[in-house]
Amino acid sequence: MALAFDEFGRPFLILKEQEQKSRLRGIDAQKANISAGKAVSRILRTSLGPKGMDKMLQSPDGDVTVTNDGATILEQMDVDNQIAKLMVELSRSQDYEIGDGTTGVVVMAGSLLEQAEKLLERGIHPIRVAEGYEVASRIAVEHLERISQKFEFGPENIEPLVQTCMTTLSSKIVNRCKRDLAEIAVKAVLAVADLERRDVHLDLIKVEGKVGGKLEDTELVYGIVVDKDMSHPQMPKRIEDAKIAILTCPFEPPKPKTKHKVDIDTVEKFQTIRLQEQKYFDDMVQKCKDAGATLVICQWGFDDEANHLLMNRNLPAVRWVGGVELELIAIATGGRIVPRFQELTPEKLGKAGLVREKSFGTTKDRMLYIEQCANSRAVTIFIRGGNKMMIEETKRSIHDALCVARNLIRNNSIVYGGGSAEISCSIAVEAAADRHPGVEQYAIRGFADALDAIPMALAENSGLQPIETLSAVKSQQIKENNPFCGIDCNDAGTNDMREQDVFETLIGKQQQILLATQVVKMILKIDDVICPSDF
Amino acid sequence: MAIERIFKDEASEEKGERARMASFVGAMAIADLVKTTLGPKGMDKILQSTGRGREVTVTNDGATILKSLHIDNAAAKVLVDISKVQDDEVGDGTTSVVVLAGELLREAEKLVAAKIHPMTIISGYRMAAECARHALLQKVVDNKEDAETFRSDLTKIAMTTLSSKILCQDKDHFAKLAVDAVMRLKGSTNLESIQIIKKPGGSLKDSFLDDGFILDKKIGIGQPKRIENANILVANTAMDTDKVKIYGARVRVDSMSKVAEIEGAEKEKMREKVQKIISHGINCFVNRQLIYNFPEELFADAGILAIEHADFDGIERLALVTGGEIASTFDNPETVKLGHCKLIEEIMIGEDKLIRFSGVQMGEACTIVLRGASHHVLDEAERSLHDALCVLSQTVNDSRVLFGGGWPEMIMAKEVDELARKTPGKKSHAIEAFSRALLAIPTIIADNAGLDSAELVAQLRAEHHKEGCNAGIDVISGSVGDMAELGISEAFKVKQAVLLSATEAAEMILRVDEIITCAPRQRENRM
């Protein structure tokens, strides 16, 4: 490395203890992290389309995940390298901001970068080539745009969302019954949706997941399910009409926050304080009886002597249930969480048609759902299925599902799949570049080239020849000017998508689009890498 | 500079066939490990624990010996997890759902060698398991209307469900026990009020189910030993020093004197809460916390039965059986139910004294005590009873029965078969996989008896091809036999728990292409 002098001859410290560092600097460092990015596309390349194959990763501490998601597959890999780690960062954007597609962002931006470095190889500048790499971006989010068509759907005709859904599921292990699990994804979103303001409170869906029983038997439950029992085993297990009084304070002795001693030092004392005890307990219970609760939901624990009070006076009573649990309860049921004994009013309680408990298997285990509530605007989804991984994995397709569904709720909007909408934007990058001057212009032909990896990925995974159905689409495209071709995964006999019904959010493919080509700008900028070495 | 790793040291990456390999590797290493305790004629394995005292467990339950196994494989976890849901779900055929797994991936292996996708082989195995579920559901029984015949049934099955256990000595002892068990549930499936007492000493054949209750603990000294027509109060309640529970609650004193006092107030504190529980016209005190002497002394002087420290699940089916309420405040006796029973004794198993409780009201709860040579044999006889309380309890809810000894997996596969014939394209190779791992069943389960299985299970293929026919394997005279008069029966929700989660395990191991490890976890060594 090249060390500047003082007039002494002494050399300058630039970097601290130079020689321990390895530095990588301009062409080399850019080759270095492009083929960083490049890795890491190919891993997820595989996983792209209905017919990808699934990675199984094992955790630090020895468990096993199989999934097909993108964003879970990326961020479990425990990455080391820096611009792998911006790869992971784009999926996760991409997760956080739409909820599908996260695979899609992945391939987009390692091809992108793919084409980079052949540019950079004919010696074109980087920030040329991630000029060139804007423009196209733009013009592709205009062209779709304009193929993007909008459709229309209420209450009553969920069909197009379903369909929207399925095309999501279908690249999942779930796709066995990947029509039940659309409806329940659009039923459930439609549920919460606010159609005035075109907004969905995903928080408000509780995707709980047992092991047991199959894929068919999960289920939308129009209430809440709490994994948690009855605080005492006698109590009843069904309640029909339950008013519900909803707690967060505890059926124990007061706990002021400050500090505090009450000293005992006289036998009157200490008969008072037992009284007093004694009562506390017996008001307690008897608040929560007079405001008519016939329910008590508590954030807390009880003492032995509350909970048999409470079993006493008929008042079923749930403990220990979670804060986020507890907040969709009171928003299901109507009612209000109460802090303190003396706050609860008969206004203040939860109204639900039916409280029951359903235990499960072989085992203690029971869950209570709370249905038929007052305002049924908090919905649960009930996965259940052969084996853990089976779960998690349904949980995070559901999970997609449920995010393609509030988009489409917000933006109407929608493309074809199966690659047709990639296929449509590269002819029209490819014709703008001609009209482009200036050395972008082979940025521009480059992009369009990195566009045709998406279908070329499907097509590869599905098992046909990815050069060959690539050209015989794109030209089909050209000549009948008719941007829904894509590539035929499923083997369905036509390569029209609007016939196979296979959609995608507009803004989901634009975000793919926005955020692959931000992250290469991004990763094209960096000239040199100094890292630390191994110590 | 070309890139050298993107991940971390030591985490490692599989792709392509190399991953499918070492899954497929994985998982048939698991299914063989488990295979040779199928089947009546299975045999068993010794566990020796790394932890301290190196335990020894013999046992034949498949979710027992793959609970117990490290495992490194990512795609044998699949496997005992599958298992592990088994036996929470159904609590029988652990075994066959990991063989049924292991054999249709074996089978997928030999079609991915002859380069068929495995989307292909999994979209054919799909459309076979759901055609093998359709052809098991046209062939069920269901008795549930007849209360004789259902009774037979369920002791059909606790029979096949032990006859490959330990007990199988005395399978009809403990099927009977078992049917006897289950239907006082009443069709809940909270195996919980069912208590097994493992007491070593006698024969298996000592065995026997109590309709009362049999509670694990002494009586306290000085009080009765016989009780009849007992009024029983169950509590959950501090019977030593009843603390004051207010926070910052503490004693200060300036003399010695006054600490007296305070003694003294706590006592009369005790007193008038044992008088209280005295006042509810008991003549038993069953309480889940410990009675300290003080107490214990004036329940004594009061003529009244004290036990103290019933755990959790002691009480819970205590009320269940006497239909008493669990007590922890005693201001309201009017209110609070008492439980009854007609007599309260102690008796002597082997040479522990224990309490009974007998003509209980509700009766819901029941012991099951459990006599053997060893603890090891006390062990496994508790696994496989529970095995078969399991299944019926599950057979009680959905009383469809299938008969056994490979009969199912015949006529399974004899659909599939079909099915394999009327596909076009190359999803039919997968189904007929399909038919050849169901096969397998039937197979090993001969083999591990000792008979010529290609023999056996050609016979009953030609046997199947007739309508209506229940032919299975009769391992006990090495022949193909009936099964409706050997009187084999298995329940149909553990059939199709084999069949689905089989299918679903095998399903998410083909469709993986790569297998990422990360760096396992440091762990601080604590020596």
Given for the second form:
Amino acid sequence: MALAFDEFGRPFLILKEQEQKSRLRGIDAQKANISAGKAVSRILRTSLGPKGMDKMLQSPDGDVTVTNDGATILEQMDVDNQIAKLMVELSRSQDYEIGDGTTGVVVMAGSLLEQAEKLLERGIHPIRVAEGYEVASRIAVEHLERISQKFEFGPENIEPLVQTCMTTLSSKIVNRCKRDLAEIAVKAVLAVADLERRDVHLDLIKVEGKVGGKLEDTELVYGIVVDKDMSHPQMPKRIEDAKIAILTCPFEPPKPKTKHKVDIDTVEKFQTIRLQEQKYFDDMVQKCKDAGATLVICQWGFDDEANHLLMNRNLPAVRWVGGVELELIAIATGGRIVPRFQELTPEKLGKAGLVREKSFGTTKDRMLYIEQCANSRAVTIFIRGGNKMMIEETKRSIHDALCVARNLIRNNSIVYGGGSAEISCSIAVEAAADRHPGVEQYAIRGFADALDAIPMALAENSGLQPIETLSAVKSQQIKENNPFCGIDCNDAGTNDMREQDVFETLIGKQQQILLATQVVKMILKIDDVICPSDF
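Please could you give me the other form, the form predicted on its own, since above is the form predicted in complex with its partner chain?
Nothing else is written out below except the one chain.
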């Protein structure tokens, strides 16, 4: 370990408790880091593309997750190594920013690390490799701009958006009804999108799931679906032209905040208290009636007495509705959330054309649909499926599709999928390497080779001969000067991705390349790893 000597030749310690720390330095540290990064990307490599495999993860509590989504796989894996944690964060940032392409970005970073390892073995300094990668990533991003195409769509012509969402969903479990789900996702995004500002507020789209039924029963509700039912079984199950009072105050007599006790020594006193309570409830219900409400939605519960009174006064009510759902109901119906009964006025009520209770299957599961709202800017995607895992996975897939539709509304440039964009960038970067004198050109060539990893993984997962397929497509691209040739994963008989309608968003692809390069540069610059040893 690090020992230093003073002028009398006596050794003194620099690191405290150094015998308890393990330390890797120089090329060993880089190699250990690179192999950790490669190990993570090797796990995800098999789940890339439409024929990619799924991973099954069991959490410490015994919950089982089956998923194909890169970010979810890495979140659930309990990763211990510091470099592997960087890879987890890499896919998470791709998930936050773009929502799609979380597997590809890790595979890309892994193959960049693999190429870097070869260059380091030749004795090239890691900083030069990192600089070469930086130059190459800029070339690749500019090249993507050049081969991208603008996509025109409008509220009437949603086909382009649906096609792009179908590409995203084709690599998930739900690909047998990807057409329906893609249409649902696009309609949901367009319902809440602000096309002038090119902005989409995804929080207004609520994704709700219920076990039972089949995947094809998934529907888009222009309104809100709440997993609650009416508080009293005899209340009406269907209310038309509802005026909704949205309350966050409990339906019960006020309790003093301090500790208190009430001494009752005669029957009369008890009667008085009971009448007082009853009057209190009466006033509450009357205030709701006076404001003109025909439905009360309350965040808290209410006593049986209040429930009974509401029933008698013909005022249907729903209790225990969560805060987020209340906000969405308020946005959808144009109502205001009222914190005190005294503040309830007719203009604070929300309006909905139809509120109905719907029951599912043979169980007593009921849900409340609030439809035909005053402001249709809040929608619900209601997912059905055979089991809980299926519904969770469908939710993740729908989330990816929603993000892709949002990205297309923000920036309507697309590149073609199936690895065609990567192969095209690889050719462009390879050609640019000759223009750079010095050691960097090795790194730029390494970057070009690393870009081939994604089409290679696609071919491998589809059961094709990886190297043969890749070189055939690459030579076809160079010969025909056609950047739209990719790997034919679905055996459609053509390599042209325009005919197969396989699209990806341009910003998603650019983000993948930039994020992967940044993480790899960061890993390459680490040359000393000091960590507490295990024993």
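If you're wondering where the values come from, they're calculated on a predicted model, not measured in any experiment. Think of the rigid core as the biggest set of C-alphas that the two forms share within 1.5 Å after superposition. Residue numbers count along the first chain shown, from 1.
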- Message: On a rigid core superposition, would Phe382 pass a 2 Å threshold for CA movement between these two forms?
- Response: no
